Each structure stands twice: as structure tokens, then as C-alpha cells.
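Have a look below at one chain only, the form predicted alone, in C-alpha cells format.
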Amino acid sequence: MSPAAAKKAPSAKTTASKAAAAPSGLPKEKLLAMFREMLLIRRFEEKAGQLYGMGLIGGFCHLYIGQEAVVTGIQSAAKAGDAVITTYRDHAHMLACGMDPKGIMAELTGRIGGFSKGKGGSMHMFSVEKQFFGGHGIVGANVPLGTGLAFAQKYKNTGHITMTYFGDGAANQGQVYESFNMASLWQLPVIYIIENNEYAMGTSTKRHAANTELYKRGEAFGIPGVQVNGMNVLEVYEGAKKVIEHVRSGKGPYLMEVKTYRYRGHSMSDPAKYRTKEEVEDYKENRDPITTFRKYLEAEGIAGDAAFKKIEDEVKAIVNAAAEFAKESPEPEPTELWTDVLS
């Protein structure tokens, strides 16, 4: 809890505090699972950018470089049949939740193969039987989605939860209040998880928000928040376990702040020139969360070279296969413009 907060002593219910760091107690397949996971996002995202320089992905692209500890924290702690619905930074979120890797990059690059016939691309990937509801390229426009699903939830008594996730810019989006107004007031199981990346587009945190503690957002409307490290998957799935637990009983929604950072610009087309080649750097070199989870399951003896070498030998070929099956999946048919239209 911050000072500002403690001196306020508010309730219970909209308490917000800082998750600390607590041992893991977690089974060695489990941590070298979230490993695999992390580095499957981060080659998966390397390749999709190495496709969209040779022109075979077009439009928009943006990568999760760097993020990768907190969709792999947040779904390591969820349970099968657990909605999610997140922004345009999505393909993280669809391999976090087990959508196959070969769907996605045809997606990617307008093929029929992809989980939206080539007809979403990047921006518009579906999974019903991943409850994986999209990417939204609309800033925030996500959020009240995702209090719908939670809403469907509730009405329907599924025992699941929804995952909203959005960033630092769309935690300024009036909808956002509307939707923490409506899920307080009936109590709906949707987790809003702010990816606070430092950066909306190309402008810092506290530059465009005039509270920067953006897990405090949901008090007024009485919903709890807290603030995670994102940089540390052990501290991203120790909080998320504990907000989830609180979610999944009852007890209405919850605010989660994840700080985090993207290594690369808002998009492909972002030369990201408003921050310094050292800021960038220091987190490539001293915070990057596959790098410190090595050094972490090194240090406690769960993995050695062998063992991350097979791990990268296995992610490596799948990220492989994805990227051909892509190339050689072909495009739509002229037809597909009026399939899966509602009239």
C-alpha cells in the first residue's frame, strides 16, 4: 500500500496494495512451462515481425517484445474455460491461451487457414473454444466487452471469470468508468488488467495521466486494485492467483495494475523515437523477464543448458512450422467477403 493510501485507511473493499514477491512453492513443470511460454511469445513475435519486413503481413502489426511475463503470469494462474478479450497487442494473449501457433500467423498474413478465415488479421483473432474473444483495434473499446462476458457469466452461473485486458492509454477512456461503474454494481467476475507499458502510443505515463497509479482507478466506484511487477512472471502469477481467488468467489471485480515494457514501438511503423537507446537497454540487459526467469530456475537448480536448450530447439520449431504453414495456406476466396456476416 502506498503512504497516500495508508494515510486514508480506506475499506476493505476498495483497499489498493503492492503485490510483494512470495517463493513460488510451484512444481519444476509448471515454472519450466512459463518459461516455454515466455519464450514461444517472444520467438512467435520476433517472426512475425522478421514476415511483416518482407511485406507478408500488411497493415498493422504490434508486438509484445518484452511483455511477455505478464500474459504468461495472469493465464498460468487461470483455469480452463476462463474468458479473455484483449486489445490489438493480442497475439501474446492468443498463444498465453493455447490457440494453435500455426492459426495465428496465417491469420497474420490474410490467409484461409488463420483462426478468422484472413479476414481479421492481426487486430481480429477469435477462438470460441479457447474463450478467446480478440483483439479490439478500438482504444478501450475491449473493456466494456469484456464486462459483458463477465455479465454472461454471472447470468448463466458458469463458475468462470473474464480477463479484460488493456493498457495505460485506455485506462483513460470514459468507457472504461462505465464498465468499472456496472461491474461494481452487480458484482460481475471480470478482472480488468492494465498492461502499463510506460507508454500510450509514444507518450509516457505521466505525461498523459494525472494519477499514475493507475491499479487506484476502480476506488471511486469501490472496486480493489493492486500493482504488480510485470518484469517478474513469479510476481505477475503470485498476484494474479490471489486476485483471481477473489474474483472467482464472489466477490466482484478487481483491478490489476501490471508494470511492463515493450522493447520495440507501438507498432511496426513506430521508429519510437520519443525515449532513449538507454532506457531501452537497461531493461533488454537488466530487467528482461525470459532472462531473469533463467537465472532464477539456474540458481534453484530446476533447469540446466540441456534442458533450455531443448526448450529452445522445440519452441524454435514450432514458431518455424507456424510461419510455413502460413506461406503456404492460401488467400481467401472472393466468396469469404460475404461469409460470416450478420444481416
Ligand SMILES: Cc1ncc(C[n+]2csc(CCOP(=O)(O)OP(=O)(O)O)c2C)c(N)n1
Second form
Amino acid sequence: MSPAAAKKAPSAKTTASKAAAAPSGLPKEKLLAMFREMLLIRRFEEKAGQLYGMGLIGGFCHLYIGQEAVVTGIQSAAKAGDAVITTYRDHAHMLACGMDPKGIMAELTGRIGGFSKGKGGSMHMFSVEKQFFGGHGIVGANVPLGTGLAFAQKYKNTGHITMTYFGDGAANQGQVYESFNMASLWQLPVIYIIENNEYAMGTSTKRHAANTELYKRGEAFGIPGVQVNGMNVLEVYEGAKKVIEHVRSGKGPYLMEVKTYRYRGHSMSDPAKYRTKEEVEDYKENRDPITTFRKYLEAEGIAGDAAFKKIEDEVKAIVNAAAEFAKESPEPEPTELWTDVLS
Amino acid sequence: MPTMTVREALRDAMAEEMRRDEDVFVMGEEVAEYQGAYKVTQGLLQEFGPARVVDTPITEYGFAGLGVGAAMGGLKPVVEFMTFNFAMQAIDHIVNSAAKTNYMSGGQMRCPIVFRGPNGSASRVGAQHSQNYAPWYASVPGLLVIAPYDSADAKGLLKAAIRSPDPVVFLENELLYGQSFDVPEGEHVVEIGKARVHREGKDVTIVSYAIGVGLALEAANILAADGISCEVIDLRTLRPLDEAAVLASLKKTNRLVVVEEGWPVCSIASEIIAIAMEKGFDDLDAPVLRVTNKDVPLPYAHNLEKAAVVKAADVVAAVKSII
Ligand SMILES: Cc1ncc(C[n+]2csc(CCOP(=O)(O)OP(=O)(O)O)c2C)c(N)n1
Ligand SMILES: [Mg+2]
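Let me have the form predicted together with this ligand next, following on from the form predicted alone.
Below is the entire complex, every chain and molecule, led by the chain shown above.
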């Protein structure tokens, strides 16, 4: 049996409600922190959508709503100092890396207080301090970059690993397989995370992938793969924990396919005519990662209405403060045009 | 001064920088066990071992991206392309990932990487293996682009490139690898961004870079016999271009010819002409001429190839036409 098949986790069809019954054994604080993280991402993205509608954010803006459990589950299992790299759908990854929401929102509005001084925008932000390496606009390109970060970690023997996130559509790029080959050949400490949200812009996985079981795509390179239900944060966490252990112990790269769904359009300008309202509603009503997790926490007696209200209020305050900052932070000075071309 | 080939000078530059800084490593196709497709990395594997001299699969897009990631992660990769023709598969990472990241991050993310390898036409290898990419890379803000001619500059500039905190495209030339030149003894680092006057003159300035410098010097010798005094400027760095050096020489000679082993359209020569028009117009006594390869894919047949590639006689004719 191939490693990919052997490692196969619950199929994407595993329903959220069934999975939510799984006992986690995690401390209460950790569980609540995960809930809070997901809620922060959701509210942050909703606010970004509003600011976009008001004309305060320009260009492309790719929201993560619906996918919150993916990055939250994985980063909750990672260690501080591990590297993260992702695509243009990056706001949530930055939040999950602990980057200041103010700096992220101000980058969206193109202001000097943004992480890139307003010169990168929604798709291009970095934090060396938090080991967040972007934010990349070219589909697939962050995959060899993440592989290179892992190369540096191994070269310097840091004990850290790199989480390389990309989409189902990106999984068709040739450079992804060039990376798989080198990562396996050189046993690099990298986790490839395919966030399979079922669409690459308007093209469904069925229409773009000859074999839609994307977790098997490392097989030819000897990279084990696992498929995880990305609508359930605990399943993502448990899956990630095992994968991270494997990779950190020096056994080479691993591939995680996380089955998820984005509620909003591909970017802000997408009327989403390629899918039915019913399909979207089904996810929102029956499989929403935040609702599911909240129900679980309630059922386990970990939190009740008062606790959730407190978290909701805290998150709202953070997001509002970020939005205020993003509106008030000035535009970069005209002289910034010419700085940072070279160091 | 001792002499050495350009090939040895490049190898010494890498070896010296690898001794100096453990974060420097070399990767590319056939760089380790095979000792380099053109033997530029000869001996590096033996001295530094396989962790620092890394043979890659034939996977330009992938290993260029991996190198950029490693640079973002704190290493100083020297990525060899077997030739720059193959780097077209990797140009996305050179331009989008390496060159733009410092700017897009508001100055946070450094990318200290060197992409190096032979560039331009070699000999009888046909169109796909014979292109000069200097104008392509030199058009990109965020890159440093270097194209040395002789051994001293090859060594001194490659050492500077490896030490640079910014991404460098370092264009070598297969036909120059075996040529020998003087190289100063001891530590020799050449400042990036400075042209070099190879020969002083008063009647006309010939500007060139890389293998074109040899042709310019050859032409200058021929023209000297006819009583025409040529100043020969080697740009050495193509981005940033040493405009001041070109304009100072133009002020002195009032005539300018640009020699380039490459296509004429949107070339470095075109750029030099634009600079002369914008900033040296009052010093011009004649139109600036481009002396380049013919505007065709490089042919294989011996006679056609000879006809397509720029030669000293073309430079002589161009100079005579404006004196
Ligand atoms: C090389 C490249 N081709 C095309 C695009 C335009 N584009 C941006 S996102 C996208 C779809 C990617 O889908 P997927 O990888 O599934 O990620 P998701 O947007 O679903 O997160 C496309 C085609 C691009 N940015 N880069
Ligand atoms: Mg997708």
C-alpha cells in the first residue's frame, strides 16, 4: 500500500457534526484560544469586505471566510519560530502567526502603518519577526519558496519546519512537483498544505484535476499524504499534530490536503455564478467551522453564552481598532516611492 | 600580477566567499560531482562537501524558487544556471520572487542571492542556446545585473555580488571562460555599479560590456593605426548603470558607439542611446550608433552565424562612419 493510501484520514465526506463529537483532550484555554482565533479571522475578513465596499481597499482582496479552521488548526499545532508561507489569500495566516491586525488592515488600505508600509497590499505582507514569509501573488510560486525556507532550516539545523500553504488550483503547477521532488530527495522539513476549497477561481476541482484526491499527489515522490476535514478545527489540529511530529523528527516532507470551502467569491469582484446558492448555503448552515466548534464547546461544557459573548466582544474591539487604525494611518510619503528598491 | 582564466577567477571568488561565510552555498545542475558543466565550480565539492555544493535535478523553476526561499530564510545561495537560456523557465522567481520582495515588504525582506552562469552566444549551438539576457534583467528594478569581461572583474565583482544583500544576476560568457587575464593578488573586491575605462582616447567613446569589450579593444587597436583615438568603456554593471562614466566620456570625445553581443531592439545599447539623448545631447557631434548582433534567431551554419554575431570589423566601420 502506498504511504498516501496508508495515511488516509477521514474522507471529505465526514460530516462536521459527527466529527465534533471527537474528544480532544486539549486544555480549555487552548480550545478557547482556537475558537477566538477563528472568530477573529471571520470578523477581520468581514470588516475587510466592508472597507472594500467603502472603497478604502483597492485591487484584489481574497477573503478566507469559511476556511478558518484550516490555518487555525494547523498553526495551533505548530511551534513559535516555525516558518509560514502562503498565497494571496493570506490575511488569516498572518493573524494566526500573531501579526498585529492593525498592521494587516492598514496594509489593505495602503497606509504607512501597514506591514509593508502600504507598498505591498493585500497579497504581499511579511514579518521576519513572526517568521511569516508572504503573501505571494503568483499561483504556485510560494511552493518552491517554502521549500527553500525548509532548506535553510535544515542547513542551519534550527529544528524548525516550514508550513507551505497553497490552493487546489495551485496544486496543478509544475513547480509544485519540482519542489516535491527536491524536498523528498533532500528530506527537507516542509509540510505542504493544500487548502482544497473546491474551486480555483471559477473552476471546480473536478474540472481542473485529473485525480481529485490531491493528498495522493506526493506519492510519486515518496511523500506521504493525508486528507483532513477542514471544516472541523479539531480534526485539522489532530491531523497536523501527527504530520508535524513526523516532519520535525527529520523524516522529510509531508502533504496535507485539507478539504474546506470559501463562502465568498474568489476575490471581491467575483459574482460566483459557477456554483449554486444551495451549495454555499449547505456549508454555511450545516458545516460552518465556527458554529460547529461552538456547539462542541457548549456540549463539552467548556464555554457557555457568557463566555462566547465575551470573546465576541473582545474580537469585535480588536477588529474595530484595526479598522480605525487602517483609516487613520496616513498614506506613505511620496518619498517612499523610491525607497526599498534595493536595501 | 599573476594571470588566470576567467573560469578560475570565478571559482576562486566562490571558494573565498565560502571560506569567509558559512551561509554561502552553491547549487545548480552538475555543479558538484561533475565539477560544473563548464568546470567553473571545479574543486568546490572537494573542499566544502555536498551540503554546501548541491547538485540539483534539472528543475530550473523549482531550484531558482528554492534558492530564493533559502535566501529569505537567511542563507546566501549562489545559484548556477548551466546557461542563462535555461533560466527563462526560472525568470518568474528571479523577477517576481527575488527582485520585488524587498520593495513589497516595505524593506523588511532581504534576498541575498546570486544567479550566475554563461549568457550570450557560444559557438555553433543554435538559436535556443544563444541569447543575451542582459537587457531583460537590466530592465527590472530590484535586481543588480553584472556582466564582467576579464578575470579581475569576474573575481572582484562575483565576490561583491555574493556579499550583496540584494539579488544579483551575474552574466558570464562561455567564450571568455578560457581566456586569461591579470588578477591582483590577495583580497580583490570590485564595487558594483562602476564602469571601467579600459583604454583612454579622445576621438570617440566605445561603450560595451562582457565579450563586446574584447571586440571594442580590438577595434580600437585597428583604428589607432588609422590615427583614430578610441576611449573604451566597460560598463561591467548593467543595473545600476554608471551613467556618469558614459556621460563624462561623451563630454570628452563627443562621439559614442555602443557594442553589444546581443539583439539590437530594446537593448543595453538602446538604453545608452536614450541616456545620451536625455542627458548628453549638447555633447553629441554625431548620432550614437548601435553595433550589435543581427536581429534574427542565431543561425547554426558557420557562415550565417559569423554574419549574425557582432565583430570588430563592424565596430571599426561604425566608428569610421561618424568620424
Ligand atoms: C501563475 C498565475 N496564474 C494565474 C493567476 C490568477 N489567479 C489568481 S488566484 C487563481 C486561482 C487559484 O485557485 P486556488 O489555487 O485553488 O486557490 P484559492 O484562490 O482557491 O485559494 C488564479 C487563476 C495567478 N495569480 N498566477
Ligand atoms: Mg481553491
